[in-house]
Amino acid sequence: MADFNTIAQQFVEFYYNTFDQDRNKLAALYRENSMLTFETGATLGMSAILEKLTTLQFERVKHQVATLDAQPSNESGGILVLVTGALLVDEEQRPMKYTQIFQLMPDGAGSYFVFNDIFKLIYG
């Protein structure tokens, strides 16, 4: 099996790509006991989450990562992954700076759901 930074790079490229293009696709990668906290909102279960990710107010986006550091979270083989990077919305010509913190968690079919999701938007 890919180590843990290799699993989190691929992770991440395939969020934000998808995030970028249909958000709905997204549904995939949370659980029912997954949580989403968007700014200062918190959300539970996968349906909540998509409800909340494709309600949100711009039409396009395009996230920039800058950086990406991941570990090992715990026995039962999760993946703790801090994500800073820039956001390009609609026809904004400054992006904004974001930080985002997924807990990744085996699905027990070979691969990763999202247990955890924290995102927030850096001001000033």
The other form holds:
2 protein chains.
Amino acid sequence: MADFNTIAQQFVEFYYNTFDQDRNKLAALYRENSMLTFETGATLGMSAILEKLTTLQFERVKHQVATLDAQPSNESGGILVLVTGALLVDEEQRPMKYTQIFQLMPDGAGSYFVFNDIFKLIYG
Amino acid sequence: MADFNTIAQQFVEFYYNTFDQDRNKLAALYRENSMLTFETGATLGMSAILEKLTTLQFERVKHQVATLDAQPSNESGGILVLVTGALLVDEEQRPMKYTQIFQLMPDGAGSYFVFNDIFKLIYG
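The form predicted together with a further copy of the same chain is what I need now, so please give it after the form predicted on its own.
Then the entire complex follows, led off by the chain already shown.
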């Protein structure tokens, strides 16, 4: 089995590619007990999270990852991931900086789902 | 028992006050299985973490928290905390932006210790 750093890198690449191409497909990464804090709003469960992610006020978005760090988060195979990066939305030319954390949990079938997800823009 | 948001806020206030006043006293917050990623360096265990934190290349430091978000991280009472903020070191007048995550775990004696800790400066 791949080590946690490799899994974190593969996850992050997949997550942002999917986010930038078709946010609806992010549904597969969440479960009914998944949590998302997006800026100031807290959301619980795959349906509410998908509703939140697909109704954000932009049409096009492109994430650029600057740093990615991971650590094992428990003895059950969980992985904690911290990303810093920048994103460009729609016609905007200036990227916005952001930080995002994920806790990935094994799904028991050889893959992972997102248990925790917190996204914050970095201002100033 | 206090809810996870209150615990996260109390922890973060205590952590940065202690960091800014006497980094040696941070030892009490880590255990032998605690992990710290500070910028690019990964460290395991209380002794190595304390060595890292007390040999950083500045004399004085002041953290200013801008945002703090928390979520439950498992069914055992763990708490995931994401902080964004700024820090001033020594005579430097311009604050540096940073982001830091903690996973707090219950210590079985009514308190918490830091299991995961990842600190990154935000450049540009």
